[in-house]
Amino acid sequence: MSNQIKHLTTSYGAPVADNQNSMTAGSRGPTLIQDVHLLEKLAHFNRERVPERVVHAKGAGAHGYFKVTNDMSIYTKAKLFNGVGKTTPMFIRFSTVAGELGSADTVRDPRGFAVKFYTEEGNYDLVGNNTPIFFIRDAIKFPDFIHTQKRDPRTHLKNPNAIWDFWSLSPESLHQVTYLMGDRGIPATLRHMNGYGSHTFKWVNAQGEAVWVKYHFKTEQGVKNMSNDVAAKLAGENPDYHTEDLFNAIEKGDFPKWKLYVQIMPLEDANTYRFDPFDVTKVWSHKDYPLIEVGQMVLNRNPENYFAEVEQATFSPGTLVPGIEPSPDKMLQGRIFAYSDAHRYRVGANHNLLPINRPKVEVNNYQRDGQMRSDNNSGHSVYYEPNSFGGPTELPAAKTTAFQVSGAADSVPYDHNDHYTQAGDLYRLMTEEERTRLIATIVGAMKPVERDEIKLRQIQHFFQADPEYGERVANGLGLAIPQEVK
């Protein structure tokens, strides 16, 4: 076998200079559309599975409503959050991330927590997870990360070597790995887990004043988790356990409820906070930015047809309403493109015309034709803009707020590379019983890894988060702590 180094290239053969950092305007961005390598990776990744979702294939959904309990007009002009008692219909889809459509509900995996609000200003999609953080912080790494969670192309089996090799070479994943391998890695039911927007967003009020915001859905059923043994038993006996539990609870009138809270950060704090507030692998301290109640989400109606509603539901973090805007979070910037692109491929260019996705307000635009156009294709109305024939025109008041960007157009990493403090803090927050279960889960997951160098590299990350953390994993695997981290 040749020892010659193979250089990474695009699909058309051009060499890739940086496969770890997307191209942004300055270190915080936003991401530049001229980064053709990023767009190629995301677009190709969205087309790798037919016809189920590339990720979040196995899911359950329900209809409900969101009711405001604390007026948020001081922070945002988004009408769904303005006025105590304001009620907005919504649909939610819960899902596992890595498994196929027929996979078991009770695997250890993050859960998708995607909410579609049918507001009077158009649809608003809050596309999050049941974890407040994620494994990576730049969308350019997402296709590679998900490849490690999928099946090996040669064996068609899950590959722990790939999983831990990637994680050990991506130290930013440590916080999420610690969360995932802990007790909350397998929720008892979909009703007994929290949900998070995960990313940082911008809220803008009617006066044009802006703040940064993070979303937290806290379950009113209480957080309950499932042990590895029970999860494995249910995976064999009832792989649809979570789907069944959600359906049955709603059917008998035991409607699941969540309280929505937000953390609010003044814009200027982003420049001085001890962690980059746009890094999705980090959280904001609740002591620094306390939770503020917004309202309550209630699920009170099951779908009538799974395919028409749950399977054909499409969500995108770029589906926003006035008063809610993106942040320079690089992972969010990539998802804004990737999610809608995935839906155009999987469901079609006109996926927003389907009943489950259709806004409750009138839609006026110049988009025409395409596969499965199910309405009157805008009839005989004018089909271009600008025009002199009374076609729909812009609403200047809906313009997003400006923010300053600076720096060279380049592929650059985040300025902050502390991947260990928050992971260590999470470990130290756990009780001794929780730590013992965490270590047992990690050791069990890492034992099948064939190469000790991968295990040792990951142990170094655990050790840097907390020496006890690293030592206990090393002991469980029968390996010594590398001298350079002692």
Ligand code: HDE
Second form
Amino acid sequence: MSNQIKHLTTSYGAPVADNQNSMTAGSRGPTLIQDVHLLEKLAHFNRERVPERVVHAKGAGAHGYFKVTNDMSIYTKAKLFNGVGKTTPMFIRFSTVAGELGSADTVRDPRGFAVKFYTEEGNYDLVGNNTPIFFIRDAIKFPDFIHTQKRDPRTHLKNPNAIWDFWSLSPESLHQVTYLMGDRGIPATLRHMNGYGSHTFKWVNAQGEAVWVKYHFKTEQGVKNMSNDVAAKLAGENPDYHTEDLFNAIEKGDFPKWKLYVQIMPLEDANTYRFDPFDVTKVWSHKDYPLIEVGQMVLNRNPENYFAEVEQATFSPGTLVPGIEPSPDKMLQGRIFAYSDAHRYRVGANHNLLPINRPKVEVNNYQRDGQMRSDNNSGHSVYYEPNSFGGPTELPAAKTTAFQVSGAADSVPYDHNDHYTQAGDLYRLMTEEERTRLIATIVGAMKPVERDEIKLRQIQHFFQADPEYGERVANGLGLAIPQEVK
Ligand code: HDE
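Same protein, different condition: the form predicted alone was shown, now please give the form predicted in complex with the ligand.
Let us now look at the entire complex, which starts with that chain.
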């Protein structure tokens, strides 16, 4: 690095003579509008913030790589999963869900687990959470659900009445509510939690054979959680505790690692499985579809610049590569629209030109212009297709596999509605200590709810999942299980 002094310049490269004093008419005269350095500095300062993510605003990111330990070409032609030893650079962003950009890390909330693989076939984004399931199962309910997680429009405070009113009227949320109110609701650090693709996706191999797949990132640091008391203390004393822990661990070479596994379901099983495999509020039993190891993800490099690499990172479940395709999961389908729409609004139409989002392969298409077109806008190459001038042409082998659809076009509810078995199984899997903590957390969260009708409706769901679960929450709230439920 040359030790030549770098002179201060304006954004258009002109040298700045004085960065201490505004230009004025005499020492007490008015400031001169011709002080372009002053004007530019103040004006750019006003425009330093891009809109924060409407959910998952608070986050931390890291670079790393993914290495295949078990060849998956029998299931998928996606090159990042083909061939033991295949190594793909990646970037991950962890996040909370409901809090704003400056909110505390150690809140009870799912954690975003968004992975961008820079593969040799273009970017592949696996935008999951640290929970294998979610609260709702139709995208159309997401804005409503998130409204209840955010601030009351009148008081600007979090509103437990809204939270529990929505959940008690949405029984499909019971499984994820149990997960969230349990020990894993507050991870000890971002390194001591698992990650999941949550949805079902489709893998297709080179012969065009397809299977359904679910992703599981198992932390090699071991799952460790944080108690309510420690979390509350840290939220006050060090609201960026998780962010700091991840940065420091990588900085000192203690690289966090995860093993990636998948569950594989034969295509035809989807028609007979006892749960709807495309319902993201439900899991597939590991007995039915055991975990198969795929590879290892290692985080070994911190961002150089938070805004450039973390705030401007854009992930989408629709960023797919050949061999990986969506399933009919209604939440996944809705997300495929929503994320790129959010990126165009939050970062701009050309967000994929930014270094953190740019693929590490050549991009050839006929998209032109748009704000902040920071590349050469494809120069003077041919700008339409078809053409006779050697422009980029389609690659038919990359075609998404055709699949049959049936039924009338309509607003159709799910036809599998057992929301209690898996939530009850999760409760019964817990040790007595875990159950005691779960009940205490739920009772604490539900106490401020003003209307007993809402509490009783939610207690009925807990009771249907497991009578003991319902009884213990009812007792904690000083309420009795309604006779008609027993
Ligand atoms: Fe998101 N979600 N989400 N979400 N989500 C966003 O995209 C959305 C859902 C998740 O670090 C937004 O870029 C809809 C499930 C993560 O940048 C937005 C639905 C899961 C991140 C959005 C869901 C997630 C987001 C906000 C219901 C786990 C942060 C800004 C269909 C499987 C990614 C943005 C990052 C971010 C929409 C539900 C995870 C608004 C419509 C389920 C990890 O587009």
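Numbering follows the first chain given and starts at 1. Fair warning: this is a prediction, and the values are worked out from it, not measured in the lab. Rigid core here is just the name for the largest C-alpha set that superposes within 1.5 Å across the two forms.
With the core held fixed between the two forms, Asn475 has its Cα displaced by under 2 Å. Relative to the superposed core, Asp18 undergoes a Cα shift of 2 Å or more between the two forms. Taking 2 Å as the criterion, Leu38 counts as shifted between the two forms: its C-alpha moves by at least this amount when the rigid core is aligned. Per-residue C-alpha deviation between the two forms, core superposed: Leu8, 57.3 Å.
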